[in-house]
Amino acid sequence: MLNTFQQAPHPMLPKASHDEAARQEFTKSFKGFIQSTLLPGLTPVYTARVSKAFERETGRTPQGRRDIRQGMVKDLYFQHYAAMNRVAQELLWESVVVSVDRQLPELNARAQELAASTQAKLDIPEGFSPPRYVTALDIHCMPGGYCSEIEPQDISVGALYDRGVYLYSMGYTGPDNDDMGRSVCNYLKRHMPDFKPRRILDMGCTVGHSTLPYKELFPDAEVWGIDVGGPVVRYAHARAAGMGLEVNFAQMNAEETSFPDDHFDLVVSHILLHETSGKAMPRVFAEAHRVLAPGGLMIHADLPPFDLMDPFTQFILDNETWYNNEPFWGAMREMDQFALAEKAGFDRAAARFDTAPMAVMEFAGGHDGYSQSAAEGVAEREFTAGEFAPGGGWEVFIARKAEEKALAA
C-alpha cells in the first residue's frame, strides 16, 4: 500500500522537482523501514534482555511504561531506533522546506486568487495571540510550527504541513491526507444514518485535511474549521477552494471561540487533544459543550488512551513525547475524558469511546467503507505497537449534549 498510494495533487500543493520528489520519497521509505524492520526488534530486545536486566538491578519486574523506558533507554538497539526516528523526522521536513521555499511567491499568489474565487468565509482577526503551548516549540519538529509568518498573508507553514504530514504518515492518511475525518464520517454514516447536522465545527483543523470530508458527506451543512495558526488557516481556505468545496475557516482558539451558544450540531477534532495542555483540554470540552445545540454531538478522534493498551504499547507510543516535540502526548492519554466531559456539562451516561476503522484500510481491503461487517473486522483487532493507528482504527470519544427537555427537567 505504501508504494501504491500517492498524495493527490491539488492547486495549492507544492510541486516537487525531480530531485525534491526523490528526496521526499526516500524520507517516506526510510520511515517505513524503521517501522517495519527496526521497530519489531524492540519486543525481543525487551523480553530477552532489558526486562531481565531491569529485574537484576531493581529486584522487581517492570511495572509500567516508565519502568520499561528506564530499562530500554540504556540499550544500544533502542538508542539506534530512537535516533533513526528523530533523523527521519528532521529529514522529511527538510526535504519539503526546499520545495516550498523555491515556489513560495507563486503559492502565496495562488492562495490569494483562490480565496477571492470562493464565497466561503475566512476570518483572521487582528492582534490574535496563539497560546504559548503551541508557539513555545516546533510541534512534531516541523520548522516554524503552525503559527510562524514570514510575510503578510503567508501560507508557507501550511504548504509545509500539507506535504510533510503525508510523508510522516507514510501514505496511511490517504491521497488527500484526510483519513481521520473520512473515517469519522464513515462511522457517522454507518452508525447514525439519520443524523443530518446543519452546522459543523472542526476544532484544530490545521490545513483542513479532515474538515473537508464533512462537507462532502453533509453538502448542505455550514462547515467551519478553526485553528490558532493564521498561515495554516489561510492555506486551508485556499486548499478547500482549489478542491471545489466551500468551507469556512477562522483563526480561533478552541478554548474560547466567538461562535454563539447552541450554534453547532456537530463539533469534531482530529488529533487535536494531544497538542493541547492539561489546562487547555478541559476548556476545549467546555467550549464544545457551549457551542453545541441541545442533542448535538462532540467527537474527538485521536489515538487510544493508555488504559486501553498494554504497557509496552504505551511505551512505544510515548516515544513521541520524548523524541518528536509532543510534550502533551503522554499526559493527554492519562486524562479522564469522561470526567472532563461531565464537568463540561455532558451526561457521563451519554459519553463513550469507540473505534472508527481507518477509511484507507477499508478501501485497501476492498470494502466500501460503510459495511458493518467490514468495520467490525477492523475494530475488533488488538492494538499493536508501532502501527500508525493502533488496531487499524482511530479511537473516538463521543459525547452528546442533553436535549432541551432534559435540561428543563
Contents of the next structure:
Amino acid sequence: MLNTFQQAPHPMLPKASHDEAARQEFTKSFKGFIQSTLLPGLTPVYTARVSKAFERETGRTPQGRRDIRQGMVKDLYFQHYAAMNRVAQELLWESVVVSVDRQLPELNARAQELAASTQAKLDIPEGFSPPRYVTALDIHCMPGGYCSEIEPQDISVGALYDRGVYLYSMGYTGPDNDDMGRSVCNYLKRHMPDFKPRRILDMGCTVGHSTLPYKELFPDAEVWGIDVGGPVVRYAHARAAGMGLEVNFAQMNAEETSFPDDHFDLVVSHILLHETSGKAMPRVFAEAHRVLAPGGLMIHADLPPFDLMDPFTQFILDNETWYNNEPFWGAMREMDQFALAEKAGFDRAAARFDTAPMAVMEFAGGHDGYSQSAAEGVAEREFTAGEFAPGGGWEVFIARKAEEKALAA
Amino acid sequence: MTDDTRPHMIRDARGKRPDFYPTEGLDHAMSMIMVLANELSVLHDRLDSAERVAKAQGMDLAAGIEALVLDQDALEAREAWRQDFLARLFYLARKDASEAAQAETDDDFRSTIEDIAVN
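Return the structure block for the form predicted together with the partner chain; the form predicted on its own was the one displayed.
What follows is the entire complex, opening with the chain shown before.
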C-alpha cells in the first residue's frame, strides 16, 4: 500500500513551507517503513536466533515478555528496529516543532481571535496543577508534553500535537485525526440508534480530535472536552470554533472534575487511560460513574489488556513503555477493568469489551490522498503488534450506570 | 537564525533517552544518518517540485541553474540554511547536554515507571 494520506487544513492548523512539509512527510513514510518492513523481521530473529541463545545461556526457554526482552535487546536487528523507531519519533517532533515555532506568534493570535468568535465556553482555572503522571516524562517524547506554556495564552504544544499526532498515526485516523471518536459514534449509531445524550463529556480530550464527532452526531447535545493541559484545551477550543462547531473545553483532571453528580448521559475517553497511572485510573472510573446520570454510558477506547495476548505480542507492545516515554503503557494493560468498573459502582454484568470498527473507509475518495486502495490497506489489516491501530477496529470498554432504583417503601 | 526577541518552543522531550547500541556513539551516528536521509528526501522532493513547475510553464530550468551566480544575499541565505541544518543534525548532542544539565538518569526513569504503575 502507498500511504498518500494528507491532513485536512483548518484555520488553526500550522501551515508548513514546502521543505517543512517534505521533512514531515518523510517522518511519516519512515514510520510506515519501520512498521511494514522492519517490524516483521523481529519474529524470525526471535525464533531462529534469540530464543535459542536465551536457552543456551539460561538452560530454559524464555517465559514471559520480560525474558523475551532480555534476549532481544542484545540482538543487532532488534537494536536497529528499536533505535529507528525512536529516531523516527524524534525526527517527527523535531520537524513539527521547527515549523510551529516559526509561525508561533501568528498561531497564538489566531487562537485568540477564534476563541473570541464563539459562544462555546473555555474554562482555564487559575493555579491548576497537572498530575505528575503527565509531567514527570514528556509522554511519547513530545517536547514540552501537554502542559508546558512558554508564554501566557500559549497554544504551542496544542499545534505541535495536532500536526505531530497526524504524522504519528500516519493519517490512519483520518484527515481530521478523529477516527477514534468517529468510530465510537458509529458504534453508538449502529448498536443504540435511539440513544440521544443531552450532555456528553470527553475526558482527556487534548486538542479535541475525537470530541468533535460527538457534536456532529448529536448537534443538540452540550459537549464538553476536558484535559489537564492548558495549551491543548485552548487550542482545542479555537480549533473547534475554526471548524464551525460549538464545543466547550476546560482544563480539568478526569480524576476529579467540577461537574455536578448525574450530569452527563455519555462519558467517553480515547487513548486516555494508558497515559494515567495505577492510582489515577480507578479514580477516573469512579468520577465517570459520579457524573453520569442513571442509565448513562461510560466508554473508554484504549489499549486491549495483555491477558489475551501471547508473550511475544506483549513484548512488542511493551517497547512503548521503555522507548517512547509511555510509563503506564505496560502496567495499564494488566489492570482488571471489570473489577475497576464494579468498584466504581457499575454493575459488572453491564460492562463489556467490544470492537468499534475504524471509520477510515468513510474518507476514501473524498479527501486529499485518501484513495480507495490506501484506505482499504489500513482498514483490512489483521491486528499486528507494533503497527499503529488494529485494522479491525478500536477496543472499547463499555459500562452502563444502573437506572435509579425505586425508593424502598 | 533564531529570533531571540520572543519565547521559543521546547525542543527536547523530558525523560532519559535509552541507548539502543552497546557501541559508544553509534546511537548518535545512526540518528545523524537518518537526519541526512531526511534532508536528502526533502531535497529530492524540492527538485522534483521545481522541475514539475518549470515543465508546466515551459521553462528550461537546467540551463538556468548552470548559469546562476550567487550574490551576497544568496550567499548569506545559504549559509544560514546550512547552520540550521547542522543544528538539526546534532539534535542528540543537544539532548545529551540537556539531560546532563537536568541531571536525568536511568534510575530516575526506572523509578518513575515503577512509581506511576502504583501511584
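In this text, the rigid core denotes the largest set of C-alpha atoms whose superposition between the two forms falls within 1.5 Å. Quick caveat, the model's predicted, so the values are computed rather than measured. Residue numbers count along the first chain shown, from 1.
Fill in: Is_shifted Arg352 between the two forms (CA, 2 Å cut-off, rigid core)
No: Arg352 shifts by under 2 Å between the two forms.
Fill in: Shift of Thr58 between the two forms at or above 2 Å (CA, core fit)
Yes, the C-alpha position differs by at least 2 Å between the two forms.
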